[in-house]
Structures are given as C-alpha cells and as structure tokens.
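Form predicted alone, single chain, as structure tokens, below.
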Amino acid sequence: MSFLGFLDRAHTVAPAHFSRWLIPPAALAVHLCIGSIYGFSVFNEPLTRVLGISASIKGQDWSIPEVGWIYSIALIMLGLSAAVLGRWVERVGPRKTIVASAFCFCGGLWISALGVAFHSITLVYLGYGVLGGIGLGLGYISPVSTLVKWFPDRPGLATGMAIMGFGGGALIGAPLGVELMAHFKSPASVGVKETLLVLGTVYFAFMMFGAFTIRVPATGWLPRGYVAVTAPKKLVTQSHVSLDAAWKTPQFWLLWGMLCMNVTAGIGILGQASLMCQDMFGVSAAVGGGFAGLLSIFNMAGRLFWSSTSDRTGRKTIYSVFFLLGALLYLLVPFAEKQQSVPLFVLLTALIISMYGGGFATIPAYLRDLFGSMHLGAIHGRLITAWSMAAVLGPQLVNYISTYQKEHGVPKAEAYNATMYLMAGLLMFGLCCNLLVRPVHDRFHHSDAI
C-alpha cells in the first residue's frame, strides 16, 4: 500500500471495538497547534525590529499595521479555504485532510521564516497568511466533523472538546514563542526566524500524531447503549441535508448571521483586551497582558462548558443566553469603568469571552441538529466565512471608534463606551436571527449519506 493510499478514507475506518475516546486527543493535537494563531501577537513587535534588532529602523523595518495584516490574512483564508474545500474534506476523510493541513500550516511557518530571513513581507503574507490560513481552515473543520459522527449522543460535548483546543492554542503557543525568541535572540537576530522554524517542526509532529490516530466510524456504527430518538426535539432532525441544499435554506443564513454577530462582538474585545484594560483603569502593560491571558482561559473553558450545556438545553436556548446575557454584560462595562472596579470589569469581560468561545463550539452541533451529519464538515466550512467577516469587523470597529473618540477629546478611560453599546446592539440582531430559526423543510432532506 502506498503512503497516499494509506491516507484514503477507506483505510481510516475504525475496526470493531475501537474506543471513540481516542478521537478527542487526536482532535486536540491538531487544534492546539493551529489554535496558536490566537497567540500571533507575540511576534508583532519583534517583527518590527528584524533589521534594527534593538529598535525599529523607520522606513526600513516593517510597521505594526503591515505586520497586523499577517493575522488578518490568515483568518480570512481560514474561512475561505474551509468554505471552498469543505466538500473535498468530507470526501477524502480526516486523515488526508489533517496531513494536508499540517503541510500547509507548518509549511507556512517555514516559508514565513524564509520571508523574515530575506525581509520580504510579501513572502510572510504568502507563508503564514495564505498557505498557513489554508492549513487553518482544513485543520479546523475536519476533526470537528469526525467527532460529531463518533458522539451522536453528545454532539455538543464532542465539538466542545475539539474547539476547546483551538481556543487554548495561544496558552501554549504564545509563551513557547516568547521563550524561543528569547533563546534565539542575538546581536544579529531578534529570534523570530529561528522560532518559526522550530514551531513549524514541533507542530508538524503533533499534527501527524493526530492524523495517524484519527479514525472514522464504520457505516451504521452507534455507541453502545445508544437508542435513536423516535420522537426528536423540534429542531433536531434525523434526516440529512446536502451541502448544495443547505446553502439555499434560510436556516443556514440565519446561523451565519448569528455566528457573525457573536464573533464580531467577542473578537473586538479579545483583540484589544490588554490596551482596553490599560486605558480604562490605568494599569501597567504587564497587568494588561495578564488580563489578556486570563481571557484566553475563559475563551477555552467556555467552549467546553457552553457546548456541553447545550446538549441538555438545546442549541437555540443556549444561543439566546449568549445574546441576551452578552448584551447586558456589554452595557455594564461602561458602569464598571465609571466605578473604576477592576474586579467587575474582569468578571464581565471573562463571561463575554466565555460565550464568544462557546458560540464557536456550539455552532457545529446546531448545524448537526438542523442538517444532519452527512455533509457537516462542508456546511460548517461554508458557515465559518462568517468568522472571516467578523475577524475584520470586530477589531476594526473597536480600533476606529476608540481612536476617533480619543482624537475628539473623549478621555481614554471612556473611549470604549460607545463601542460597548454598539456590540450590545449587534448581539440583539443576532438574537433576532436565532429566534427566527425553524426546522429545515422536508423538501431539502436527502435520502443517502456518504
């Protein structure tokens, strides 16, 4: 058997008595690696000193806005690649997809190291941004789709286990990146090039572990003791909807709007957490950085907690909580600033970010309820284009509105208040989308599953 043949879906079908609990570690291995994208900000400042080493050389070194586009391009490509390649992912299976993801994501890191060596921002954009972003999209949707098929009894728990890893990637990747840059730093290098090479190699090894561990269940497989629901809940279908049909349903676009609003609100806070804390309460940069790290923990924990809870409450209910409670919390942030209550501010933002993460982890299960599991990976891939849109909208809204406020004489501590009210409004729009979700009409149902 050739290596490529070994990667085929047919050779990943699990044998009898295979434990489905081996799948979550495989999914986590992949998502913890690609989730390091959330910690990319640790490279921002060093990348502006590649030539100057100790200080940025104006007109020669890259600027922060130039470097910032690396992250944005990667997230945009995540959504686009997942949307375009989702059908291929379902056809070839998780092993070949994860191997392709590893070559793209880690190859992107290696190419970016080359770009740093030659001081070519275009090469870094192509490496980490374009190629790495394609790896992100492939690696994101495949483990999620596979886990849902292994856990038909607890799809919310299954998606939470995988996507928790993506949210926690920065907790490992960011400190590791900082330590490696400190280790490789020299009078001739800021250490970024060497760090990207090492990280690419380490991540490649872990993603290969995930690729060769993962399996798909045999046709007709069900967990021991599982009994199919004969009288399903209103929004939970026992049928399947194809990708082409799902794309045309109002339910798909309502969920797209919900995810976009939830992510826009959350990512705006997450991306500016450290600076917000410094501006609103006058704390040091070190304290602001610690606050950003704390939010990452709640981002990760919220993915497992909220998605698992949705198995009992239903997805529509849990999303209503996200939007209603989230809007209230955003409205209370200006109050916390006025009272100069750091503990209240931390509590409010931590809960907001937990629901931001929970929205990511719950949406695949929501898709499973409405459209079945036949083309879940492909449908999920199309849906997370909402994430790409939100990744641009959220940070830009916070950045531009707060900057405008500061430039027009609003005190720094109050410059974010208008943004908080806007985010609450966006969540109310998301709530309206959620309340309009109904079961998918029978005419969209498909009789055969792949």
Contents of the next structure:
Amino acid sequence: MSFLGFLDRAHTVAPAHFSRWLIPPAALAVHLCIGSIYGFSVFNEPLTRVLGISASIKGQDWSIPEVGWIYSIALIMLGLSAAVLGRWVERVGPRKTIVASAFCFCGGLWISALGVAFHSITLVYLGYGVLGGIGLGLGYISPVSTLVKWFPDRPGLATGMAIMGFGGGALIGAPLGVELMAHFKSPASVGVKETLLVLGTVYFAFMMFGAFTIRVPATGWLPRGYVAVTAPKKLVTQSHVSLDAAWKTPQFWLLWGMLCMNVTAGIGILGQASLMCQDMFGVSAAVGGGFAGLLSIFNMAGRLFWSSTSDRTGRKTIYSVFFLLGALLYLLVPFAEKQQSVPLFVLLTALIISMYGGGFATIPAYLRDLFGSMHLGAIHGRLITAWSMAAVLGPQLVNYISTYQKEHGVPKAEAYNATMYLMAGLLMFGLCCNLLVRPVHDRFHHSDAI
Amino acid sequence: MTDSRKKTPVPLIAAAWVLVLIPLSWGVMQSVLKSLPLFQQAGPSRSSKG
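Structure of the form predicted together with its partner chain (previous: the form predicted alone):
The complete assembly is shown below, putting the previous chain first.
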C-alpha cells in the first residue's frame, strides 16, 4: 500500500546527525506498553463481577478459569506471531511493525472493552487474547533487533535496555489499572471497560511516540571510534545466518532449550510468588502481593544488569552463571523456609528473578553473536516459542507439584520444596545445553552487508 | 560512514528519556511502597519463630 510508504524501512533510515541515544527511549516506550500484559491479573477478579458488580453472580458472571484464558491466549499468540511474522518484521522495518503492533495491541484492548460491555468472553478472547497477542509479538521483537543494529559495540546493553521495558510494563500497568478502575467504578460498572478504553488510548499514544522516533542506521553506519573486530571472540561471528539456515543449526535448538529452562524455572516462582510467601511464612495476602511487586522490580533491573554485564563476560559465561547460581539459590529456598527467614527468602528469590529477566534480555545478544544481526528479528521471533512453551510449563509444574504435596499431607510451608529441587534440575539441564554451544559452522553463513 | 559532527539536540534526547522514565519511576515507587509491609512483618515473624 503506497499511501503507507512513509512507514517503510526506506523512510526510517537515520540521517547522518542522528543520535543513537534516541532509540532506547523509543524502544522502551513500546515495551513499557506491551509489557503491561504481566500486570493483567489486576483485571481478573473485577472481570468476574461484570454483571454482579459488587459480587460475582454464579452461572452468569465469568469464572476465574474463564478469565485466566485471556492471559494464556495472549502469551501463546505472542510466541506464534513472533515466530510467523519475524521475517515480515525484518523486511518492513521497525516503524511499520510498531504501528501494526500498536493497532493490534491497543485495538485488542478496545475490542475487549466492547466484549466487557456486551459481556462476551469470546470477544475478549479475540480482542486482548488473539489481536492483542499478535501486537505483543510484533512489538516485542522489532525494537530489540533495531537496537542491536545501533549498538554493535554493546549488544547486551542494547537488548537489556529494550527488554527492561517489558519487565517494567507490569510496574506501570498494574497500579495504573487499579487506579483507573477505582476512578471509573460506579453502582452500574466495575470500571473495567472504561479502564481498558483509556489504557488502550494512552498506550497507543506512547507507542506512536516509539514508532515515529525509531530509526534504522544507514548501511555501513558504525558508532564513532568503533572497530568491528579487534580480537575475534570464538562465539561471535561477523557473518550472517538466514532464518531458514539458523532454524537447522543445533545452536538454535540449544538456545531454545536454554531459554525454555530458564523461563520455566523463573515463571514458576513469579506466577506463584504471593501464594508461596503466604504458605511458607504465614504472611497476609497484602504482604504477599507486596512481595510479588518487589520481584517485578528485580525482574526489570536484572534485564539491564545481566545483559549489559554479558558484554564484558560473554554470553556463554553469563548463562552459566544463571544456571549454576540459579540452581544453588533454588536449593537454598527450602533452607530459608526452615529458618523462617523472610529476608533470606526475599534475597534468594529476588536474585533468581533477576536472572530470569536477565535470560530474556541476554538471549537476543547471544543470537546476534552466533547468527549475526541481519536476520536477528526473525530468528529471535522463532526462539520466542520457547517462552510460550515455558509460560504453560512453569506455572503448571509449580501448581501441580505443590498441590500434590499438600494433598499428601506435606505441611503447607514445605509443599514447595520438591518444586525448588525440580527447578534446580531444570537449570542444570539448561547448563548442559549452554556448555554444548559452539560457533555456527561456516557453511550456514552468508556474507551480505547489512 | 561514522557519526557526523552535527548531533541530535541534547534536550530532545533528554526529553525522550524523561518521557519514558517518569512513568517507569512512578511504577517502581508504587511497587516499593506496596512491598514495605513485607519488611515490617519480617522482623516479628523471624523473632517469634526464634
């Protein structure tokens, strides 16, 4: 469509005077909006009272399991859309992708508001779940691959800055959602549909800022003073691997396994943080909620810290730290419970979650090292399917094992110990995958310039 | 090609950062405030269990 030509990659090439430091806030603006998915749970309970307003009407109002599917569908669609549309994202460039993402994600919120107004769960599934999920996938990968191209000297810092926003999205989206629902609440409404409309509009404005600020570097652009290869690193290639070739390398699948294990272990804790804290230490639900909020801060901070650190240590080393230190920390959680030490428990879980976030942020830089930056968005998109898999696997494992333990007479406080040992085992599997990573064979490379 | 001498105005870069850091800081502050009871409760919980 020629009238949308101004959104094309060719029209987003940065002029010579353009500062690359405008790109991180553009990427952050997009990720902070779509990252609000992590805070979607604040809508769960109010969505079960859409008809009853003050209390849920059994048989007429939606149930928690029905509402829970909205989040799950969105995450599944995130993985699928990133995997399927990654090639398109690389072809059309970041501006068109972010605009498409904004229309999908914010349109999904608006359609969901309509679904709430008509009390149609199908419309909410289609809106926030399917359409919103596609927006998530598009908005997730495009700013990341663009930033990597702007920061060839610090790819870890670049991916950390973008993906930090996704972790931070919940920190804004959840309290903002609560505030807006309280503002719009009336005897005739729980305030959800109005909140979804307002959030959709605010996010759209923010994402447009991101779309029209973002640029791609001109062909051959390099940061001042940067020399591409000083001392070649074993795992870092200066060539490029196409999506079709990358898909066939063992390295791709090793990284897939690593991401899946790291996310499965972290998401299991993150999803159950509040309940776990209550069961282990007998704290109130409000305190448990505060603990979950605290973990979100470490989830966000870990993305920037670990990923930028990986520029100095190398990706393989940092992932080995995630898996080894992570496994050790998981093994110490039952000890913290036995000692009834809340500060130790908070310290252990905060570190675990920081490495969970760090795993997300470092993986695109690892991909860039192995496969080059030319097809990074498309390859990263395919790899994100590991996240979708883990998003189902992690919470299920924690739920199933802890419930099984409780049903078999294990005290509530100790019901999570077996899960912690299992998570440590998963991380050891991830470590094996990481240790097996070798440079991609030359036969997979093509050497076209960026 | 490398960066030319003419640069993007620094106030423009600063404004872009401020635009994203303000909501992010607000979110971080909200979470910190929400988590304070965790540490207020941590003392009594530990001492009562010896």
